[in-house]
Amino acid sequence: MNRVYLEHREVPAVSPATARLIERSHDLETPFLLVDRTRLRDNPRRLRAAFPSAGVYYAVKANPHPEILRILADEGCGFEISSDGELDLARAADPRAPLVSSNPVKAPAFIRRACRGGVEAFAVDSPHELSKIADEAPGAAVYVRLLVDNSGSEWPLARKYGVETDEAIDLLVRAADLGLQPLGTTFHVGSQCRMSASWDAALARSAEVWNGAGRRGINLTFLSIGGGFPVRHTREIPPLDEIAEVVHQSIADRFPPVVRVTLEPGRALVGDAALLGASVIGKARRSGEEWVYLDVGVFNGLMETIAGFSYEVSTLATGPRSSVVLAGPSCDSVDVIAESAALPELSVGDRVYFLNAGAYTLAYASHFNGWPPPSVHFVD
């Protein structure tokens, strides 16, 4: 197995669990994401034994593929929600499995049905919120949507969601007056987060919502941390015991002894846990810049590359490497995965694997131009 370089920054070698699962591919048609049970089941108890008083919630939209939503299940996870269809997933998981929903923005029918269906409490960020779940949910359990910084992560969700501190002193009080529960309080540091100070500082912002609802009658209970948990990808991640450190001493040091927490995390637990294959379908010279062109792209499996986000890439291909253009296979100019990946003299034919990609590759894809999705597969 050669080494991997993309965007000039060299990678280690491949991992001797990655070398199992390409190994395991030969016979798969591409694209494929090909998905490790065995770290599928790892990744909670490691989540566990890092935060062992936490809830963890799997964010269904990371990766909505049922067996993967049963063997979380399996695990003792709950579920985080947002729709109609995500709720049909995690039901259909297990019927019993502990659910949230926390996107501030629901459809009123959903809201209405995710009530019936056990769902234990919603996230809100704005007054008209509130209001939509005390018609749809009467008495029903909330909790507010911080806006916190994202400065660390790779991919922000800061804008579209999220209040200041004193709008969600307001919110709680809000709450209680429509006669609905309020619980307490959630972030977003942003997914594949590489600052564990980050979650300091939206602690940080949390206690000072605690402290201020508590001036004005509203005792809190419930804390949520979010996701953002990162999986190894191009650049340096910071050990999820540090994360977990900086967590509990945040914690300890802001919040009552007794208080409720959970985790949603998304990418943590099923990002490490796949890997895509895709093939050269085609090679060009353009403009002085040599192009490999896969049949997997922007809208059938890479859509995060849409906005730069990278990944490790590794070949079977050996010899000198040379930076090329790495294209998926739509008619869009748009369909770039990478405008620069180092990689040795690929063949129509050659397989190209993306590492650690069992998030949002299944989850965004598409049938765009009439290329499929990657098929999936799973090994123990």
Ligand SMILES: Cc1ncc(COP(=O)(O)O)c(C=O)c1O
Given for the second form:
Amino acid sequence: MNRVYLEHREVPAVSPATARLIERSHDLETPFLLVDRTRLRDNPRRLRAAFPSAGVYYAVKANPHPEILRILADEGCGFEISSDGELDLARAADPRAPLVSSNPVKAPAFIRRACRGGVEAFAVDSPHELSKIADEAPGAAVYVRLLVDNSGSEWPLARKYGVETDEAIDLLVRAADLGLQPLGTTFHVGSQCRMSASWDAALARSAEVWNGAGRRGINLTFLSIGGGFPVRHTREIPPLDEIAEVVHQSIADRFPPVVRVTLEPGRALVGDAALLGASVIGKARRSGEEWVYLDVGVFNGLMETIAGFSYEVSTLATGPRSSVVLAGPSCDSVDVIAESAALPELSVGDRVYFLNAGAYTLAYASHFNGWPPPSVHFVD
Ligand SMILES: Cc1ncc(COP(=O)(O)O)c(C=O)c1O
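Having gone through the form predicted on its own, I am curious about the other one (the form predicted in complex with the ligand); can you provide its structure?
Starting with the chain above, the whole complex follows.
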């Protein structure tokens, strides 16, 4: 098997599990997403081993396929949900799974339904959201989303959400005044975070809020450390155990002993549990560059590549590699997967495989221009 690397970065050899997925995919029509049930079951176990006393709430947005939710619920995961659609999916997977809602801005009708549907607590980051929750779900438990440094992340989530320390404390006090239960804090270090120190910095910010709230008579108990745990692609990532060690030390140094810690992983639970397969549909030479067009692109599965996210790619073709622009099938010129992929000579009909593509692929995929999202298949 010939491995190729986007951005010419060297990465370790394809794992036996990936080779097995490629072999098992030969009869599937492209584009497809082939999910490895064994790996999917293993991921929550690995997280639990690294964070033994933490509650794990799968961020449904990463991949909301019903079978994936069922497997993760079966492994004891709760769900982090943000919408009526995600509430329905989570409840269909497991009517009793614990639920939280960490998107700080939610639709009023969703808040009402989610409260009846058993959501334990809601994230907030504005007085406006607090008032909305007080109206729609009187007495509900809330936690504040903090603004934290996302610079270690490949898919940053700062700016749109989160508040600074003083504002967070004010919100917790205001929550109590509105008859809500101010429970704790949450943050997100950014998705695919490659710096374990980011969790330490975010926990330091969380501790400032906990201490400040305590001085104003609000004693917090719920500490969400969000998602962001990375999956291997083309760059180095810290091992999960290294992140866990940083987190455990930071919590031991800064927080009271009885604190309920929760995680909201999306990518780390599903990312490396699936292979995305595509076919070459065309080739062209334009202004001195070779272009290769696939039946999957930005709009039907590889959305994250528009922000420079790079996947490891394999192909069964052999021969010397040269740099090509790898593009999706739609007429839109945004639909470029990689500006420079080192690939062997490919022919129309050849397959290419995007490794560890289980997260934020299917979930974003549309039917734009008539190109279907990947069909989903499972192997044990
Ligand atoms: C509130 C919240 N929690 C958790 C996640 C999951 O993040 P990740 O997939 O990086 O683990 C996200 C991702 O956008 C999020 O917005």
